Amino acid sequence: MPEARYLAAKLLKSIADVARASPRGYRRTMNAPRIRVLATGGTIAGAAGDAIRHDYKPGQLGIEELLDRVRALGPSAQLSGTQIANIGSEDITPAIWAALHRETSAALDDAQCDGVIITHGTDTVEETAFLLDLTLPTAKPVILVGAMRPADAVGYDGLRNFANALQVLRSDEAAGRGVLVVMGDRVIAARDIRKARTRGVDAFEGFPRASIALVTPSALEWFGAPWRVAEPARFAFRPDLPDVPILYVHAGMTPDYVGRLVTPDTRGIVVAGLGEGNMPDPVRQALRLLAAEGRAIVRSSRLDEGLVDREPEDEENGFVAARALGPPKARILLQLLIASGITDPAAIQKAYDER
């Protein structure tokens, strides 16, 4: 028995030594981080009333019921929660974004909080994640998590995704990477994430980086070191974002489609173009007139993957190339730029080049 106690003590000392020396963040996995959970609803909190029904209602579980389910898994974490909203993410509004940003900022400023997990619907998670990524500092991790199946469905993925998010947050290397999204055993940066499929738990892709880590409830493997260590917010959060619609280009499009989008309040347009941001020439000419009037025009692509580079005509037309950002995120960046007083096409282009 004394020998067994000696071997056990030696093993514990070895584990502690590895934790202190490890570059992969095991020090925090040995403790119970204090995590603020902000709930907005979505499928992760949804219910159908039947384990095999296709239709369901998002946002049926409140934050305490969701956290009770998480605590039943026995995670080594101290969880406290706030219900920001309980909706399907298709109904997200600037007012909800403002409340979410306010509560996230307060949690990050709290010395007793080690990080934030946000539960969110999957339809607009890429937009919320990118907005927060641009307007929050990076000293502590902020992770968005959702589900593709409601809480009472066969194969509910919400608890696994949440457990994976806890595993990510416990890592010392989770901070300094900007806002992250954890879905389908993958960690994807806010800049890269896109919802690519309507069904299945592996519904998300990343571009240009597919994933920055793989995760399970018991393991985590980072692909590279943090790249935004202790970086301040890139933009101040603005609840009054300007009107910037997205123009979806299609075959046979005529320039009157442009006029239907523009109101006196419209400050810019993001073009979800064909291929590498292409569009019919009459549409291009209509947008060129708007650019000459001082409205920002950003060319992106309606494709899931691909860079939109500047073309020779962009300088003459006054257009901006979105580079790797798809239309939804290109829109958010343009809104923040305009709200910050950045309206010169060259300055706007520089911001997209740096993203």
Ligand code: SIN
Second form
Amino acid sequence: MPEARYLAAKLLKSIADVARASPRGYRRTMNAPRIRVLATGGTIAGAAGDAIRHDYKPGQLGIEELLDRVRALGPSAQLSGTQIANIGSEDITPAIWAALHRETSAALDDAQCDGVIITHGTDTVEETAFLLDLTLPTAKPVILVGAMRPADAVGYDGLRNFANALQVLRSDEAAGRGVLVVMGDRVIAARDIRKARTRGVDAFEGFPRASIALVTPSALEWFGAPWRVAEPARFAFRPDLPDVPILYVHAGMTPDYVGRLVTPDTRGIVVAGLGEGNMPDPVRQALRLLAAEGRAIVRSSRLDEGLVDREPEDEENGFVAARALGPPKARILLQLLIASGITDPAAIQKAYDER
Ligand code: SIN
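The structure above corresponds to the form predicted alone; please give the structure of the form predicted in complex with the named molecule next.
Now the full complex is given, and it begins with the chain already shown.
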């Protein structure tokens, strides 16, 4: 009898272990997920008209042509596509973001849709991914993919990145991690990602987490469990994002650079500071005056990786520390905060602290 009790306890423990391994209590792989694909252009849809030319135009392939090429790989997935835009991502606008957000939200609300894949240029993918990460719920996966080589180039990486995204989306553990970017056989969370190299298929880095999973078209290895399970959107999407320029600090900078950047519409500035968010003292004094006028000043770093922590003078200067967010993502968060009516430095700091 004691042995039966021991075996029963052991069985209960293994059930509890499995439940702990996945916050929803089980692991499942979807065989043929129903996926909405939203296309915005970029090199993944780019073409040169010649397999070995260096110059090419992003945003040349339409969504149906891209999906035909994906379907030819024979994936077990049901794909339906919508063309949101067909641009190089340097031309992304708040209006395109609004359309993308509207279509993604509609897909996530649709019971017949298991997840969303967004094709996007790599140059601004970190901004789009982070904006969506802050403004979408996490119940279903949303994945952005791009390519570093155009669709007619030797070694086109777009199809592999797309096949990897399908592999991620089939995993029951893809949801609950916020918006993800799949590039170069890695899965990087929207909050961490940045484009780090101008060329090569391994162009992205993550900070502070380098990757949250490694992926190939046939395998997927997550590092850790989902941490944002069934979270609602953190912010309402706002198409009316305010003017928030980035001040890139350099040696010998004088305060008149600050004056050149600011217009009457400027609601805040993100400082891409030296080292841990530093700047020459005359620049600091100019920014201090702007903070006293009610403009939000966020100190981040022009370095690729590193925390910018609060320093004692931030209190008296009215400044905010961006923590681990680099300038482009720090800017998106500040725009959303201001558009949501959050303008007090302490409340802004809290949002950066909660990353
Ligand atoms: C773009 O961002 O649209 C061009 C570059 C790329 O997609 O790699």
